[in-house]
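Coming up is one lone chain in structure tokens, specifically the form predicted on its own.
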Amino acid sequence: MLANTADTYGSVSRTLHWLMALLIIGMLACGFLMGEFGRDEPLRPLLYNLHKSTGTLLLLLIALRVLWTLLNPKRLPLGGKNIASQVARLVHLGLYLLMIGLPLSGYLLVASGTSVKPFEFFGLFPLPKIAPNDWLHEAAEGVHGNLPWLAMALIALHIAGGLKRHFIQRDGTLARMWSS
């Protein structure tokens, strides 16, 4: 089953959310490594070109998500009106604010760099280049070097919002996450 229903959520849902979840940890983790990589270090170029390459393909990923999300709206019960439900819709909006401003904040700070040679996408074809602009480079780099922080503190707030779903609650929405 496609789409979302009242009792589970459909395989392109349960897909987009576990493959952009394993992309993200991915991603965060490429990025504190690739912080460790001196200059000289000859994985630095590699895992720099995957890092935004992944990058891009999750900017498409969320777009699909956001889209699927508008098409195929959640039917499942959204919880009450207490301050858990509410700690979960912001954390959520947080996710998916993180999910945009990443990649874009990444894609903005290697376009406006003074790198003449453009980045390519897995190698295929390449992305835009803006004008040079120290301005917005250096904000896009601000950005980018300071949301994995935030986006590990809500990525743990959503792990344990779930195990707390599941183990205390018993509220079966892990098991509407993880099949059908």
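The term rigid core refers to the maximal set of C-alpha atoms that superpose within 1.5 Å between the two forms. As the structure is a prediction and not an experimental result, all values here were calculated from the model. Numbering follows the first chain given and starts at 1. First, how it differs from the form predicted in complex with protoporphyrin IX containing FE.
- The Cα position of residue 173 differs by less than 2 Å between the two forms after fitting on the rigid core.
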Given for the second form:
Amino acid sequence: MLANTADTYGSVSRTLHWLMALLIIGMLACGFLMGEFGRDEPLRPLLYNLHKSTGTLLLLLIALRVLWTLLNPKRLPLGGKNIASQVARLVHLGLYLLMIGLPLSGYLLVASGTSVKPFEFFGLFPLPKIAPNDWLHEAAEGVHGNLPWLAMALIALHIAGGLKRHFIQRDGTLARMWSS
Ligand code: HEM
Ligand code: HEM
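Switching from the form predicted on its own: structure of the form predicted in complex with protoporphyrin IX containing FE?
Below, the chain from earlier opens the complete complex, with every other chain and molecule after it.
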């Protein structure tokens, strides 16, 4: 089934969840790694372009995901209204905000920079720039430099919660995100 129901995730939500999880974890690694390459190393521009292009793709994917979540019936949380479920829901909200804030700050950081050359989406076509703006550029740079740390902490908490529910509580939470 494509759509979610009150207690299952449909294939669209499941595919978006796992595809985006994979891309985001890859993007965190790529973000930290690419800065380690010297200016004259050929891999550096390649990694930067891959990072910017995949990040922009993630911006589109999160827009789709939010729209899809809003269009689908609200799922009943497994585990009722106990503290652990409330924390899990808060972490999900935090992850949504990060999935918007991370690529948006990255895009704004690049788009408001002084470089006259717009970057090309996977080398296919240039993406729009805005007028150079030092204030916006620096603010976005600050946000984009700090959010990854918050993201890693929340993702670790989210994974620990998922594994606890699978191996200790055995309440089917991981299974419903994995298969219909
Ligand atoms: C989910 C999406 C994204 C994640 C998880 C992510 C993650 C990261 C990380 C971990 C860093 C290294 C930060 C540091 O060294 O302190 C970084 C740097 C950077 N990111 Fe992203 N990023 C994302 C999206 C984007 C997008 C969409 C763009 C641009 C279109 C972008 C452009 C950049 C640039 C230019 C840097 C280098 C910044 C600098 O050296 O000051 N990122 N990113
Ligand atoms: C960057 C990585 C990840 C992000 C951003 C993320 C984000 C989310 C979000 C926002 C939800 C809420 C449901 C939705 O709206 O789609 C969710 C659910 C879930 N995630 Fe992740 N996730 C990530 C990685 C993982 C990993 C590696 C696991 C493996 C343990 C996992 C296990 C789950 C499970 C089991 C649920 C269902 C929770 C429930 O039904 O109450 N996630 N995830």
